[in-house]
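What follows is a single chain, given as structure tokens, in the form predicted on its own.
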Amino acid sequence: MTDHVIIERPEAHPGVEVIRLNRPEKKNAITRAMYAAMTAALTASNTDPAVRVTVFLGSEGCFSAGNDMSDFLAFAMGGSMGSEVIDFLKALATYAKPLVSGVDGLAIGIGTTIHLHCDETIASDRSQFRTPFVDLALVPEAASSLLVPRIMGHQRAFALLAAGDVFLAPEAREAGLVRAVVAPPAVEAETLAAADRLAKKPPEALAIARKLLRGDTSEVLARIDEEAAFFAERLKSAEARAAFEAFMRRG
């Protein structure tokens, strides 16, 4: 579907599927085609007994700079946003198997909120998590307005989602956004090692334990829809259009 997302099932890691963002020249900014490719991978592996764990990885020095801004600007100028983003978020929220992610460097916008749906996240010590939604005249997405306060409390959630503050790796670990912080060269190996440990566990028992821990997904899905309605409204606003145009000029 797109070379910007690579789907792998490494022989050295049986039971593990890797979804790798592969657009380093654009800091792994996620396009509609990339969302569609990730959704297809999640949908297929969710019912495939050969896959026990799915892993998200980015590139060296950058997990993702977030949503491709040209898509936002096109929608703000009257184009169609499509359903790819929401389809991906719902596939992520309803995935029945463990999700593990590895982050090295920038994790912006969806590059941060994707990890809220993961069960283990390994980050390098140079990683930076930031959600500049309000700076772009937008609002939180991916049910982050529900999940982040649960994970880190109101004040840190406000700092991340409303103030747009940067959370460096140690602060992200302290806040509960990531499980472990390692040196950059170790991120992928440690992430895959975590996935391997989960893949070797009894899958039915692990699935039940995970479901009990995560709870009913209906509230998460409802919040994704609620946020999406505000997000679409804000994308059409004059202040958002001005913010996107300023961002594109900075290039």
The other form holds:
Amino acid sequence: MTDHVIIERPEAHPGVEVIRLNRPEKKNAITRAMYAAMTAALTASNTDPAVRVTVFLGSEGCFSAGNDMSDFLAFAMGGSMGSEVIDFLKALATYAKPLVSGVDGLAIGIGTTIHLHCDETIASDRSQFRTPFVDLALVPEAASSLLVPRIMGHQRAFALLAAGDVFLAPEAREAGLVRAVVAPPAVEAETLAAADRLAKKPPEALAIARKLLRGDTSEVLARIDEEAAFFAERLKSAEARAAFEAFMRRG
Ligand code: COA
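Starting from the form predicted on its own above, please write out the structure of the form predicted in complex with coenzyme A.
After this comes the whole thing, all chains and molecules, with the earlier chain placed first.
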């Protein structure tokens, strides 16, 4: 297990589980162990009636800088990718209860795409969302290539996922990626308040409403696999390896 993900069920928020990324010294970059810890939490709470809503939070000033670059580089150098990332994405995509997230600051790569699977995201006004997949010689993941065009249309999806443009908080809200923008100190309280509101609703009706709104999960799972095949191939490319090495070398 890892200390870099903290799972809590705060007494003050009955029915709410919090999954907190807690690796601020590395901008909450997500390692294989962190994915595994999040998957274990989601799998356990998915069938636990004591949990009605799950919340993702990061640290002050940083939600996540995305997948750990040294894991990418290790795979590019011939190491095993493991199944942790895919297991997490599938646990996320098939989670049956409402997911709420709170972002303050950086949200890069999976730090952005995780919110596509959430039902309500609160972001601070200094937040920035960015998926530099193509700049790293990679491709979109987490079914983002399916979900982002649905949310914001092709041109903005292309800007986010292919061009790697930064979406500042107001643009992210306007594009439908986040529900509300608040001042940084208010992010956690507003996020937990949103979770509390959902936790008080009749859980069965809420689960059915959510399932209807989310649509066909099999399509999402198929896209996760399709993207992952390209992603694995790209990770082994010379241009991706050069991009990871450049990041590791930077001064
Ligand atoms: N993987 C591993 N380590 C990461 C990381 C990542 N994705 N992002 C940041 N870190 C580490 C840095 O290596 C640094 O570690 P060090 O202090 O041991 O050198 C620490 O976090 C702080 O990062 P730093 O780059 O010094 O902070 P910054 O404020 O100048 O820049 C970022 C922050 C997030 C803009 C920059 O780190 C970055 O571009 N990270 C990569 C983001 C990315 O491309 N993710 C993959 C998306 S698919």
